[in-house]
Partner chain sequence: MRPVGYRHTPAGRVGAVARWVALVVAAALFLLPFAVLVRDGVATGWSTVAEVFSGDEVPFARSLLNSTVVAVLQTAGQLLVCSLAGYGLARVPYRHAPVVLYAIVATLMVPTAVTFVPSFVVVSSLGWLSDLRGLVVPGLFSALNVFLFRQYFLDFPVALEEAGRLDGLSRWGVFRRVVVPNSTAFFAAIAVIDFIGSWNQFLWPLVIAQDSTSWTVQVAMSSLLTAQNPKITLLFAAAAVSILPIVLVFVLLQRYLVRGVTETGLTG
Amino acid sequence: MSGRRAALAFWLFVGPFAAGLLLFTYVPIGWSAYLSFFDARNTVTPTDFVGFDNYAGVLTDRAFLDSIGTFTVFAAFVIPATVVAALALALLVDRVPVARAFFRSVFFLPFACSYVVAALVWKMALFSGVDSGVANTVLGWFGGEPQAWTGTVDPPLYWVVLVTTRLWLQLGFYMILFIAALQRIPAHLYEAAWTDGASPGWQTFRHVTLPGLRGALVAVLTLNLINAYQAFDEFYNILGDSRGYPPFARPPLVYLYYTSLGSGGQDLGRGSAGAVVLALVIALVTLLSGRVLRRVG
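Structure block, one chain, which must be in the form predicted in complex with its partner chain:
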């Protein structure tokens, strides 16, 4: 087959996708970089060049810096909790002698549920501020006072609501990844470890299971980090209401939404500058975490 015919065949297969990717990913990124240098309030075709004003604006905006801080706190809670709990669930489910498929389904089922529905259940039933809310009922058993969970900033009880929502929704997905990896660890490695006198339990886990899961651990950590940046749905639906969004706990995506598209600003220039800064922050974190993970792995 000649090179030209191969090129034609290639573009017949890949062309539709490549055109879409160009139009809906590459063009937007370029356009955003362009907009970030213009005064673009309420318009996508601006004329007023403002240089780095939008960048200065976003970098001195307390709300933007706070949103990076919010992301950091959120990731610091969610990522370790997810890794440990998903691994624990995977080990439990993988070793249970009966009803394995049942337990796997139960933990995986929330993955099919939307963040909007989960936010509703968490906000209106589990952590509702009324005395009959599930969390307040449990507190009452131990003699605790009912709490207004989503509205309590000091101490920051709203974190309990946000973190548990996400754990419920995503643990099953990561558990499945861990189970798949566990099943690829060859049985003879365990037998060899026992023959060598390793006790079945912590020692086997430490010297056979954990090394066998290295690839899965790196994948789970990376996916977790990427997903934590996308945090929007549960924050928006748990904390926002008809009065608007409270000033605390705005992750970057919520900040960008309100700055560029929300009822207040419609400032696409500043929103774009925020998106560019965020892209740089994410690239930096990904690069650093990749380096750390490689050293660990």
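Definition used throughout: the rigid core is the maximal C-alpha set that superposes within 1.5 Å between two forms. Not measured: the values here are computed from a predicted model. Positions refer to the first chain, counted from 1. Compared with the form predicted on its own:
- Shown in the overlay between the two forms, fitted on the rigid core, is a CA shift at residue 52 of 2 Å or greater.
- After superposition on the rigid core, displacement of the C-alpha of residue 28 between the two forms amounts to 2 Å or more.
- Relative to the superposed core, residue 39 shifts its CA atom by 2 Å or more between the two forms.
And the form predicted on its own, for comparison with the form predicted in complex with its partner chain?
For this one, just the chain is written down, with no partner chains and no other molecules.
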């Protein structure tokens, strides 16, 4: 194939996706960054230039800073739990002698479920707060008292609902990433370790399996961190109701939603400034975590 025909074939396949990425991703990002320097209420058309006033307003807004704190708590729970559980699940499923594809499919299936649907099932069935709810029924078997779960902040049991929803939804996806990485570890490394006297359990895992999973661990941690910053559906659908959204446990995206589209006066300029700040925080934390993990590795 000549160079011109190869280039034509390349752009025929890649061109539509590149155009879609430019039109539906980078143009809105650029427009949002541009809009963040203007006073734009109830409109996406810039009106009065305000410089960095929107950024100063967001960074001194107690609600926005609290939303970053909410994310930190959510990430502290969900990231370690996801990494440990997904890795343990991958090790177990990868060693199942029969029906391995069946078990992979069973654990991966929740990833295909809508976050909204899962959040509503968790809220209305599993942790409904009534005596007949699944969680309260299980508590009753062990002599525990029924709990309100999402209806109380003391103790803050709503975190159990939020974290378990996210775990159920994403565990299978990260399990598949770990299984793919496990299968790329050469078998002769295990044989060499056993020849050198390493036991098949913890010693082999510590000195052969874990170093072989280093790239997958970095990817899983990074994706988990980004996804935690972008949490919206489970928070909004589990904690929100007809009266609105409670002020506690409001993650950054729910804050931006209320600022730009909800009861915050549809201040799109300020909402855009918050989105830019959030994007910069995600990029900065991702870069720092990548460098730290590479050094640890």
